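Quick heads-up: it's one chain on its own, the form predicted on its own, in structure tokens.
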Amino acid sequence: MNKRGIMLITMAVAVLALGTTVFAEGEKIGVSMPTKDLQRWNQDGDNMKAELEAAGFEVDLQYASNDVQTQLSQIENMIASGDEVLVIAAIEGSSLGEALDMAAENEIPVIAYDRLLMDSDAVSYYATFDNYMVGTVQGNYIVETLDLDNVDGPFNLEITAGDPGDNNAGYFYQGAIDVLMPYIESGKLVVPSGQIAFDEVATPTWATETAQTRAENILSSNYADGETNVDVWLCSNDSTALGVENALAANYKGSYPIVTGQDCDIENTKNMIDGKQAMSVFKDTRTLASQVVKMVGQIVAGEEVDVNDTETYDNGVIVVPSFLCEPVFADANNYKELLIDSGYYTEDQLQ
């Protein structure tokens, strides 16, 4: 027997004999994170780092500037270091197989983060929102702000989708587009742009200037008339949303769209008080910081780990056990009870 199984199977014994889930004082989880550009991940990785650290784990936190060939340097060299058990937003979900091979040979187990790492049987667990369910919460908003059942339309709809390398952005888009392509083909929405297609409207990297150029795009192709309004645009996350808000501000002089959003980050929460943006999807990275982390010392104490899906993420090679987290939506009306009061924000930081 390894090393490694020596250490759970001690690990194991001390937690039947304790009644309780132990760690051990010191190991090493390796936590990488795709960039710092967005807001989100910073505090992605700032929550885990303090509830590992809080749970007695050493932390070896790395942020790769959303470059593949530098996350894949990390990981290897987080692997190289010793760490135990390694917990993976990839930058993108298919780049990482070396990385994954080199877990796989060393027997650690690799938690995807809310990406799931594609075409590779060295994935032990996913742990994510659901992210289908992501997209049906903007469809469903948009289809109740509208009272689509109710009313004739028609209204003019654009999409902004996400990063074509990010498994999720597929799940955000077709949770969406399942419930709003019934209004489309009864003429209920019209797209006048003809962008439907997820390939005609993803965003790489999901990068606001990238979403921004093309919304550009789209407004003065289809709507510099001054005549003809833009009623709701679906954008997948924040980060697009910014964009869309952006260029709305820059070049489009009709009566203001719905825009959807995703994350809740500090300029899109103010954009929603201001008006700007209708709703963003609450994804409280607490949460699922909380559970990985519960996950992690699960693996580590040689427990089972909690999941409560082992049918829908299969990435390519293998059906991942996966825990989901459930979404909600934020707008000017609750976002003082989801994102103030649960001290996720404070007042001062949406002044």
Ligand code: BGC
Contents of the next structure:
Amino acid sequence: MNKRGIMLITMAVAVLALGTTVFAEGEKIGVSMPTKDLQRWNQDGDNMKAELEAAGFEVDLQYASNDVQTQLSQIENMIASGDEVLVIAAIEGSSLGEALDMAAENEIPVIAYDRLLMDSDAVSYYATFDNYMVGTVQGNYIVETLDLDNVDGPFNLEITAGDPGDNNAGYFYQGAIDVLMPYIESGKLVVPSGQIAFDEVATPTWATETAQTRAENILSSNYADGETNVDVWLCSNDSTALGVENALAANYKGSYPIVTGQDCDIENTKNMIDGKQAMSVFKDTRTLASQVVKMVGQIVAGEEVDVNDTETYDNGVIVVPSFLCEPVFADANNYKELLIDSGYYTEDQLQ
Ligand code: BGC
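In place of the form predicted on its own, the structure of the form predicted together with ligand BGC is requested.
All chains and molecules follow, beginning with the one already shown.
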């Protein structure tokens, strides 16, 4: 064989080795997303659609307006219309049992996307970011920034966590609390509102307005004397951080606290640049989408599916084989490299 022939064969082998791009034959994949209200799910949906289509799949992408009943019927329609694999980011992890049973009866593999699907054995795989690590990144940032190992404080801390219906929310909270609890116990961190337990600090549906109203109440009950400062406000994600930042802007005259977040939403990234939010945790939705597209390709091709965690995510019935992507610390110093240089946002979007 001449050199050109060898080159062509080498190229063909390389294309095959790239994997997901070649073996899809128009199978329809159902992608069920919770809501269009939050920036990240729009990005997740867009990325999944683009990547699945590039891999040759047809895509049935639906958003459920944060309404569990809507999500249930959308998934049932996906099954009825012959979708081959379902990718589901649940509004409420334990409320989709009926639809999951229907998927199992029809032998349709289900991938839980970002949020675990609970109380069902009909969940084939889970792809997410390391949720506990998101919390530890936030907690460690607080410890380092306040230098808690070397100074006595005390510093005032308030806590805003996520949606009790979202299994992730407990992991974010626990990751951060496991880091901070020794300092709360030693008195270096004090929580003037007294609200520490997850149930006391949770924010149903992760709503900005709910987080804002609770923060306004905490500020007026504990920090209105003009002398008491809140030094740090642990917020599990950006939508709740935004509520706290709005409350601080409206009702607080003390020195500005460290506010944490997660997602690098546009509004929050602007606030990081303006000094109103100290940090966020970047979870590149492109990475998660690529991983899920890879999983879908492996499922459809009957290949072994890549997972890197087979112990952590017990959904109450089974331990779901998972792939955890790594979350990354973000602040005003590295956002350009993380978000702009990587093409996640344009500079204009952050003006
Ligand atoms: C996601 C977070 C997001 C939150 C609210 C969680 O399940 O992992 O990235 O901020 O939902 O949408």
